[in-house]
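Below sits a lone chain in structure tokens, taken as the form predicted alone.
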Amino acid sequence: MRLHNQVALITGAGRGIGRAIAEHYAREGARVAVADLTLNSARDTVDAIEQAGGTAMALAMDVTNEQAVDQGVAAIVERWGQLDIALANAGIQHIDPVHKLAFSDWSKVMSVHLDGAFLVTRAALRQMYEQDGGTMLYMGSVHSVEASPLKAPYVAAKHGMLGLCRAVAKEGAEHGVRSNIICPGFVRTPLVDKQIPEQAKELGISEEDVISKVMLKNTVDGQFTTLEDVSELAVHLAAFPSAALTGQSIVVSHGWHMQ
């Protein structure tokens, strides 16, 4: 198993690509730290990870409230003695054209991915630093590296995410911390459902354009990447041995980009 006696903490862990990861990281050996807006999400995670033999705890945490990510690495370590991989992937969309966007939706998606992803940062690199060694990863997407429109704040959010990601390989480099950032094409999750109809209202045309003319158009053979996809991917960067991988930007979108 290429996680064995890992201990991993991933945010949004209670469906979608975080809930797979956690998963996939429990049935390569880690101990996983669900954490999630609510529990009972978490919990939901927890019980499939444990009625397949894995071990896992639930931790509720708004990634926007300091002393929540503060205390809920607290309790993993204090749980499990050390924080080995630590996942920012919570997130959250909004579609709108930037001329009719309002302050407050950017805010809000601007404080889930890139204030959460710095939060979880700061507190999981203590403890790392302390122990020596550990794996950043966030959750970035294609379009941390390009836009797509009525994303605004998401594609400024993931594009900050990279820097972030950047940064913390240049600094933890001499703690023995890699820092590395998933880029995924579209998949399937509840988030990605969302948008399907609001960008069929916003561009006058129907579901189906969406998926096979926005959505897919540009991939190599019109498929969404799976949740299998993204976390493989995962387990490949938080099994990885040396920092010859770290500050990269890796996208998995069926050649939706290529760089």
Second form
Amino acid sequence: MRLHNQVALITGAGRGIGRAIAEHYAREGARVAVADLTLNSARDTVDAIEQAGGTAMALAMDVTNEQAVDQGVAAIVERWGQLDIALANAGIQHIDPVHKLAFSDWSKVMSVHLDGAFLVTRAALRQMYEQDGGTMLYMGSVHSVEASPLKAPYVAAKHGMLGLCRAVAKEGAEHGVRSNIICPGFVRTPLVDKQIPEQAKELGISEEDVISKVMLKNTVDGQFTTLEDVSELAVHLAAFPSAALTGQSIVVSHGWHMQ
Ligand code: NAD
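Switching conditions: you have the form predicted alone, so give me the form predicted in complex with nicotinamide-adenine-dinucleotide.
In what comes next, the whole complex appears, and the chain from above leads the way.
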């Protein structure tokens, strides 16, 4: 098992990509703190992990709430005595062209991704520096390195997370902390399913065309990236044995973006 004896925190892990990674980490031997907006949604994932024989705890943690994040990390350390992997995964999407975008929608997207990633990073690093090591991970996107129309706040926030990841790689090195960012293409989760009809309406095309002519147009094979693809990369990055791999963005997108 590649994550034996490790303790991991994953935000937004009640469903979607975060849940898939939480379950994969548990199968690899990690004890997983599953954080989401409500305790109930986090508990669904914890139940699934426990039914499969793994170890997990549920945390109600709005990542934009400083106190909730600090208290959540404190609860993990109190329960398990360490924090080895922290993945800032919680995220939202908003579809609108810039000229129609409400400031409140811009701020909300920026806050969940960027304030959330900062607060989780700060709380995790305080523990990781004390124990002389750990791994920070960020759920970026192809939109950390590419732009698309109608998604300005998401694109700006995901680019910002890439910057935070790199800054943490520089600062964390002397404390044994590595920092990397996962950049998936489109994965069929509630976040993506919600935006297909929204984009169809905004662009005046069918939902099938949103999938084939917008989302998957630039992939090499017209395929969605899967939850398994992303969770396998998340295990690999967490388990990597040295600081040779730090400050990196790894794109997993069927060739949509090549770097
Ligand atoms: P999802 O909507 O299925 O899950 C997101 C989770 O984040 C939900 O459980 C939600 O409750 C939680 N969340 C939202 N706001 C939160 C907050 N303030 N505090 C704590 N939790 C919060 O979405 P997903 O597709 O699984 O996305 C997960 C991450 O992956 C996001 O950062 C997203 O930007 C990124 N991503 C997704 C795709 C994709 O195609 N699905 C591609 C690239 C990157």
